[in-house]
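In the form predicted alone, a lone chain appears below as structure tokens.
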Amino acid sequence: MSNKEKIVVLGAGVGGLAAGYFLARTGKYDVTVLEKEAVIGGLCASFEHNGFVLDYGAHKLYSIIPGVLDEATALMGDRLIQLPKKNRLYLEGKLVDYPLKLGNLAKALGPLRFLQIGFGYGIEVLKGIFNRKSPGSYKDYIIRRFGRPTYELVFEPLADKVWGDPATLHPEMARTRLPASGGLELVLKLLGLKKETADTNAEFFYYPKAGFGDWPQALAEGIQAHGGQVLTSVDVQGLEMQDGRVRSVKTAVAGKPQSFACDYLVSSLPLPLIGRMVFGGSDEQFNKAVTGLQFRHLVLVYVWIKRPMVMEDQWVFFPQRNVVFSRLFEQKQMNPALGPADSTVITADFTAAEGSALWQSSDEQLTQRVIDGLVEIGLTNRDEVTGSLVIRKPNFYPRYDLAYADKMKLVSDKLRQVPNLLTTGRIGMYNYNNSDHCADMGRFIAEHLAAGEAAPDIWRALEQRVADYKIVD
């Protein structure tokens, strides 16, 4: 009989995954994960169909966070391959470096829309001397730093497809996702005068030769050896309370109820979710909040194409409103052996807000959106075309409306109230994030926990981590 504290893990993505791997490592814990689907890696796991190994949409391993790239490549080695980043920007009908060059964005946009660009940016410098309010919207935000043209030709087009109208967005919806600080910044780049920096942009990346899930199967791998256990096709469905703690998961497994014991547990799991769990109805004014928290939905929709391969590009980032994708991902530019020779898959993925008519399409509709977009850009031919597979994921964006932060403020002070409940995850933090930080979210949780600090506290430090995770695509 093991003497360790038990720990449960909900939801086996990367967040739950790396949570565990990490807290099994320290050897002080008895860990299960447990998780719904038949499979793990939620939305980085990988696929078989039609001859192809697909992964949902684009990813990539990269960090700078301290450790966090070297605690990857140790764990998976060999398994991984190191690529040199090559992504763009579509612009005016033209391709566009990204982060972009002077000349390259000057032949796009032409002389007159260029010099357009720079007299908006000198105007919001003028404005800024005078004006030192904190932006109060992505628009703001954007605006202020870039200057309104640069804002309309990029970023308003690109957050509306893929957030909703970036007036109604939160400043911090910008923050994590620009690579430059502001105007002068870009500008110097683009005349050569400041070089980007592995903070700013990813020159290369590695990548799991046998499709992005190897990832978190090297995780799972990773906490069994340690002696945990990672089991699948489990039904969570509520959790046993006492004395303000919780004592135990309750679930069904194959049909049979099972009840798993837990010191400490770690969810992964959408905030509402664990919060009816913990708190059922009783609380009006958190289920208000954590209910209040917006999400959109995800798209994907993969076009097999006759011919060994169509871009020079991993993805490439679409801003304009003519065609209905916001990025396009070649599966085979990452490894050309996930797919057969003579033939090529495109990933073209895009949001959609419940109830909008764009996610309530058929999966006919959709595809035929994305291969009218893709006929137009000039990648394919229709009769190129061989098959269709479409994906929606609901609510897996977070969308930070201008409330945000004081609705996350209430949820996570009434769920620390919990003092053996931490949370972990893109969806189970509510933050806009990666894998990589992800797996920092479980190595911080793991490290703090050994040490002996309480649960609480972790999850209050983490979340000041977590709010400066900046984005390097």
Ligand SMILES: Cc1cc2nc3c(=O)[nH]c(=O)nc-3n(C[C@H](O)[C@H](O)[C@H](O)COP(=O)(O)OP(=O)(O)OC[C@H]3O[C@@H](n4cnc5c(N)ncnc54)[C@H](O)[C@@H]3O)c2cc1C
The other form holds:
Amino acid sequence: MSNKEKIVVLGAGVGGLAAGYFLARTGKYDVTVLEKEAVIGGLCASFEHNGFVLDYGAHKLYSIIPGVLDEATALMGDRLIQLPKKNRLYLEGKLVDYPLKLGNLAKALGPLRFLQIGFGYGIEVLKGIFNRKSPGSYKDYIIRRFGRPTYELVFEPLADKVWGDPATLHPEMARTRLPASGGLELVLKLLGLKKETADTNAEFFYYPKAGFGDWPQALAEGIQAHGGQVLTSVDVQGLEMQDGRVRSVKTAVAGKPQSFACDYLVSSLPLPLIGRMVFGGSDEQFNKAVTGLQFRHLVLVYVWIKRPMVMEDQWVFFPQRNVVFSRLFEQKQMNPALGPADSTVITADFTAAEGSALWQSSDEQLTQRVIDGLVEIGLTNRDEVTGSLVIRKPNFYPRYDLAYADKMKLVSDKLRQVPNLLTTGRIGMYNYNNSDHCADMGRFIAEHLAAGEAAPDIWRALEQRVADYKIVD
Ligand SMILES: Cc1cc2nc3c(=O)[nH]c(=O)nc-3n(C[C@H](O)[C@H](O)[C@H](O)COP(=O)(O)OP(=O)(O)OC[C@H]3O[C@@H](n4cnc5c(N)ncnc54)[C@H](O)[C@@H]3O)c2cc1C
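Next up, the form predicted in complex with the named molecule, please; the one we just looked at was the form predicted alone.
Shown next: the complete complex, the earlier chain at its head.
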């Protein structure tokens, strides 16, 4: 029998798999990853449908965190291809560079609107000299950085589509999602006088030839190569707690109960779910905080078009309110071999709030709205559309409301009382992030646990680390 400590990891998305991979690689732990679905990968998986290999929306492998891309390329080798990044924003019938450049906006909007935008920005610069208070919301943050006209033209409609009213969003939401250049630097970049850096804009990215899902697949293979296991179709239903520690994980496998004993538990399950499993309904304040963390649901509508390819970019953002989607992605732009030569698939992604008319729409209604949008922007004709698919992923977008930081503090202070529990991943850490951040979290947990640090201390340090993550477009 192995004398290694047993670590059970919950969830086989990149969050769980990366933690499992880096932990197994230390040689100190017996790692078992438990996944409720029959397939691994979570939102980073790929799947086959109607002749195509498809991802869950546009996924690129890129990172500005030192060492993360090196780890991915060392693990995957020639399973990865490198692509120049092509993505833009659709504004008033024209495609403009994203991140935004004022010079480019000028061409798209004409001199008068451009002057208006420049004037709006100038006013905010002047106001900033006297106003030293931190921005109170997403809306404040963006107006101060870009001016009101640009906020109203681009950021307000886009943020409203993805997260709902920007005045009710925490400024952290903007900081994570947008380049954090200083004032002068931002002006120079907007004017095109200073180049975007790798910190704000990816010039290239990696993509697995076989579909994005080959990235979690490679992590799972890495776990197995280091003696660990990844078990699918295992539904985690509860925890057995003893003296405040997690002793074992209670699951259902093919409808039958099965327990997995552990020395440590690393969970990438939704934070509210693991919170309920640990404390049940015993602490009202905790319950209120954890169930008060807000999420938006993800909707993906795939449309099959009888034409080899229809876009020039890999993906394009759509802030305008007359189309339902906030982004369109063409799968074959990543690798034409992922589908047949004579047709293409466009994936439209957007989010919806629980209980909203949008979320309650039928699949047929959602598909119709997406096709209407594609026709309106001139990407296709109705008679070229040969098929469609709608996928809904509930609660996948953390929505940082104005009170989220207080709720998170309460939740994590309480969960950190469990001395052998750590959480990771996007919903597991309640952190709006990409898969490279998930990989970084896994690496961080493994390095610090193997160095003998206590789990609650690692968790505290990890929280500080994830607060600095930025999504690079
Ligand atoms: C439209 C879109 C575009 C994106 N673009 C990019 C991009 O360009 N690059 C990038 O790197 N990232 C991108 N991301 C983000 C990326 O998808 C996430 O960061 C990543 O998938 C999070 O992984 P995770 O493991 O934390 O969560 P998940 O992928 O959700 O994995 C959680 C796993 O836990 C399992 N699980 C849940 N409950 C249980 C249970 N009770 N028992 C057992 N298992 C359970 C789930 O089945 C799932 O497999 C994008 C996301 C979206 C939506």
